[in-house]
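Just the one chain here, the form predicted alone, laid out as structure tokens.
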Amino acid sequence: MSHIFTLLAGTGAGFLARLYMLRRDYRQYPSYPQGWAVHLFVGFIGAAIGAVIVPAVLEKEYAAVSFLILAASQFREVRNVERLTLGAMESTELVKRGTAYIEGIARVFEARNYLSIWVALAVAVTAELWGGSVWEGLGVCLLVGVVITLLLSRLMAGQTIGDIATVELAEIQFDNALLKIEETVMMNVGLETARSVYRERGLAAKIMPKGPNAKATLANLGQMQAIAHDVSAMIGVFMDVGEQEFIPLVRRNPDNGCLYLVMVPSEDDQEAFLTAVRRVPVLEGAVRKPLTSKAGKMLD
């Protein structure tokens, strides 16, 4: 019973913490309510695992943290969980995600819950270390809990394109049925009708790398699938099922690195066009740095 308040506070904090960083945006993913269900629930079992510890390790129970340690090793299964399912949502989408960005996604989930054990055991320390009044307690636990959250949530946020690059609107050019930008050939529209939607309402960006490190990043092509997609999410795309001549398209100039992306959106904004492309956010698997390198450095 000496434990209640500290299983209680570090619970509680842990299971905040999780529902803090569960929200739904212009990925549509998780669903609510279904997906919300589940992933606080796991968000729970966490922030429970997190909280018992503290008490486990003072009453000298090695056994039950042993124990403990091996159920937080199943949330690798979270990751197996996402990655099936938005696989399986891939052919419902018009542009497609990529396999890149949904590992990527499985594993921001599968890390969230581990970020829900760690807030619940320092809150969990917190709360047998006070030794002055519970509502005195709770209020100090409730400010680590805030601290810690928004530290590993701070830490958690990767960067965007708008980081590593520079982008700017690029001029859609025709030369007979290719599309150009700048000289870089990006497709071969052969319908006429389709050429004059993109001379209409076409938008294109030039991705510029900003340093050697942001070159070999762009240069993924999981990190090219994801501008299309996101993109294309966040603004909106004007074709149907089987237009493939108004697919999002990323290529790449081998000679600078720049990435060129071609799109007709459904509303004419260039100004959300560009503030989208930045707002990509670079996938963990894309990052390169060959500046690290010997090799690289002598390159630069």
The other form holds:
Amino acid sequence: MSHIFTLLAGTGAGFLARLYMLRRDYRQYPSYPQGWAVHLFVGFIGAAIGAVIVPAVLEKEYAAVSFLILAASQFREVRNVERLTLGAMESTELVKRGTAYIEGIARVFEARNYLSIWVALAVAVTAELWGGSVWEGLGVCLLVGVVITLLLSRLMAGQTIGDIATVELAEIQFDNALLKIEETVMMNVGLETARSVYRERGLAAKIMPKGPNAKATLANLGQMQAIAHDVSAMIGVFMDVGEQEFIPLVRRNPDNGCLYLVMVPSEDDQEAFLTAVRRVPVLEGAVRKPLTSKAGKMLD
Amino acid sequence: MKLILAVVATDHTQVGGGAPIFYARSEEEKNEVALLIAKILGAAVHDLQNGVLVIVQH
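Show the form predicted together with its partner chain, please, the one above being the form predicted alone.
Then the entire complex follows, led off by the chain already shown.
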């Protein structure tokens, strides 16, 4: 019974941390409520593991500790499940997420369980070390839990396109059937009806990387697809099933590493469009830092 | 994989080969036929800029 406070405080803190990290945004992923139920329960198990480790070590139950660490390795299955789910749903998306984005999401969901284990562990250690009254101990645990959660989520927060690039509107031009943005050919639009839709409703953005690291990151195909998908998710896309002319496209200018996005949004709002592009997350798997290499520095 | 599903043209001497070829009598009919085929197949129309339209599955 002596460890019951530690167990409750640690598990509770880890669970709440997982709940905090389950933010619902435009992506609606994990879906609500079933997706939430799945992730909260897995997070609860993680929190319990983190909380139990402390009393187990104190009681010199090292076999139990080994088993708990073994149990923690099961969380890697979370990544597989996420990957499979999102991969299976990919064919139902008008604009595909792309495998790189799916991998990124799966990785984040796996990592968040480990974060909830860390929070539970930190709070359990605090609770065990605390010698004062239960209510004061609860307050201290709460404080430690909040600080660790905020710190870890701050450290885990990725960049957005707006952080690594300047985004501005670009003009859509037609050279007969070729849709061009600043001499970069985006696609061949064969029908005049489709071309007039682009002339009237189409929007284009120029994404200029800030420096060589950003340039290398934006050159990733998965990142390019993620931009097309996320912007469509945020501001909507003017297309129906099978209308391949209107699929949002991202193309790269090899001369300067700029990306161009062209699409027909469902609402013609230029500011919303630019904001959406800036808010697209930079995929962890796409990040490249050539400037940290000797050869990269020589080129800069 | 990209695939040419059909070719629409007005000039009989310009096209030939494996993909289904649809001949149109005028520019309007060519565009109309290309649009209809593209809608039926869920594909995109591309202009080769020599009077020939190809319908491509992306």
